[in-house]
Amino acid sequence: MIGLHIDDVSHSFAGRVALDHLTVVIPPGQVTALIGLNGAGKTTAMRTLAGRLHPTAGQVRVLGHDPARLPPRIASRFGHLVDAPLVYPELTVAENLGCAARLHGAVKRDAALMASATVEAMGLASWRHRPARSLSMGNRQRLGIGSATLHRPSALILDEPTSALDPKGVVLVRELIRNLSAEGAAVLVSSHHLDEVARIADEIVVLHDGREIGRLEPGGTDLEQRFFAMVLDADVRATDARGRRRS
């Protein structure tokens, strides 16, 4: 079965192209990454994975089903954050984090043991007992990866999960995207930083204007120059077509 899977997705908002018949497939056990300038589309594609929208025409899939309308065994096998983090926030780290869990399927000792063993990874320990509220911007988003990921999911998409993160977040982050692929889940990742994609995906696809223009091999030094590149080439493309249009 297909983990994560966009089939000729287009999406429109207000006449607005967000997303141009894209498809992604991503089998179990890989980790794909979506990079683009802003507004490139990355953020409504993960956002139709999600279940938030429902796009235009062509369809969407986790783990065989349409993300609207997940069965409770196959949404106990999700994991997702887009957008902000999302945590309750006059509830504690360790609070929020059995909610996350018992949200998934865990019964309440389950639960517990679960976010306890996710404080610990997540570096949260020393603010176990704090509401969300009082959190850090990088703290809010380690535990919004934790909640996302606690149940070991066997699909995930994380739309960029290291933004508000120090550099021992990033690692402990990268870490866990890795772990989570080798034990078999499907994972979609969005990220503006290209040298951490390069340390993490196994396949990049490269959106512009809601497009697909191409894939790079995650190795090498020269990703950035490579990914600018194939932007330039993009525009350059279409600036000549609407030239030809006009003509």
Contents of the next structure:
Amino acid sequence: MIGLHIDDVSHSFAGRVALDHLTVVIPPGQVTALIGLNGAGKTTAMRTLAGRLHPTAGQVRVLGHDPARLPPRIASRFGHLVDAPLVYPELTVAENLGCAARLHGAVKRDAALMASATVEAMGLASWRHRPARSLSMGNRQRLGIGSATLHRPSALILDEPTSALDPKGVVLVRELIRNLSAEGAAVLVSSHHLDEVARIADEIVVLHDGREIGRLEPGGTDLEQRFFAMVLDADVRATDARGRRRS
Amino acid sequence: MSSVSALAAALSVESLKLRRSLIARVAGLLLIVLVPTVSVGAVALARSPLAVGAASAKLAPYSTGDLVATHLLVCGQVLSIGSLFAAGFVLAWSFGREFESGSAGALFALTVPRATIALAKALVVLAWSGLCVLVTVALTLAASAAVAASAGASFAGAWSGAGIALASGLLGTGLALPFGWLATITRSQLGTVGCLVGVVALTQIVVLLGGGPWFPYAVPSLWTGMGGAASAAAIGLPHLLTAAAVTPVSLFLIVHSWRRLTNV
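Counterpart to the form predicted alone, namely the form predicted together with its partner chain:
Every chain and every other molecule in the complex is listed next, the one we just looked at coming first.
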């Protein structure tokens, strides 16, 4: 079964095209990265996968099911962090993780154990009993990632998971993603950090103006150069096409 | 995961969030402290020579009659509005904050369905407000008993008055539930609070125009005698049931809206 599937999806916001016939297939055990400039459609694609947005056309599937109506047994194998995390500022780190575990289907005793293990795994032990509102941006991001992954999901989407992290946090999240992938999880991440993407992704999909404009091999040292060449080429072709339509 | 265990998990999470909520603490404290104080204080003022002029005219209905029954009459009248405001503010926070902070998006595609989470939110606030109303009436009873004992007054009218005050506060609590739905629709805490204030203002106008008995938001106040004895007598069981019916209808709307939620 395909872990995450975006199948010919298009979506518009008030007439502005956000996604244009996008297709991405992520089998179990694969990490796919979405990269693109701001407004390219990465977050919109992820929102459709989390069931938060019904696409105008096409369909999305998480572990073979419509994410807007996931049966609980399937939802218990799915994790996502897109935009805001499942974190409440008035709750402590341990309480937030305990709540996330309960909402991911754990019974009370298991939730406490999962929360405790995740506090350690995410390097948050010193802040265990501190309210989330007192955390730094980086630690808050660690907490959000912990909340989305503490149930060891089989399908996972993470939007900009390392944007606020220090180098130690980046390594920690990279290892978490690679470990989940090794356990068989299908993972979709978005990032602006091309070096980071090159380290964790098996496949890189380049989005521009809501369209896939190509795929990049993760290896090599010139990823940034190849990315910008691809974006520039797409812009030139789009400008030419508009010119031909006018004439 | 069964529906019952999903609801139990959501109730556990939402009750923890409510216990840590500053707005719930402040609203609960105001209700529990202010209402008994106002209930006993207003009657004492009405029956003292200090009440003169406009205050005397306003407090005139409390200047005669059974002391304890009058304390509980004031308690019921204040609770009819106070519980609506307290529960309304907390519902605006509980539902609206999820959209304003963006955490509503994180509540999608969880093992516990978001409609169950929304139901738990509503039930937790209803239970919290109901408990606050119960404690408020109990404290008013206790304060009234102390005043009555020192004045040598009878305590006979206490229980029926307490029952009406309790029912009035619970009706106010139930009438607040549509504001949880409004917070879902508007996705705004402040917008919802604005609607709450607007509904209270509209209630005054509807009562002035004589439509109060069939306007659910006017029923608890009129029933407890805020519009005078004649208006209170006009409130019967059908009017009370109409006001009470707002609660299950709102619960349905909240669950339905969260089940169909999109573009979050």
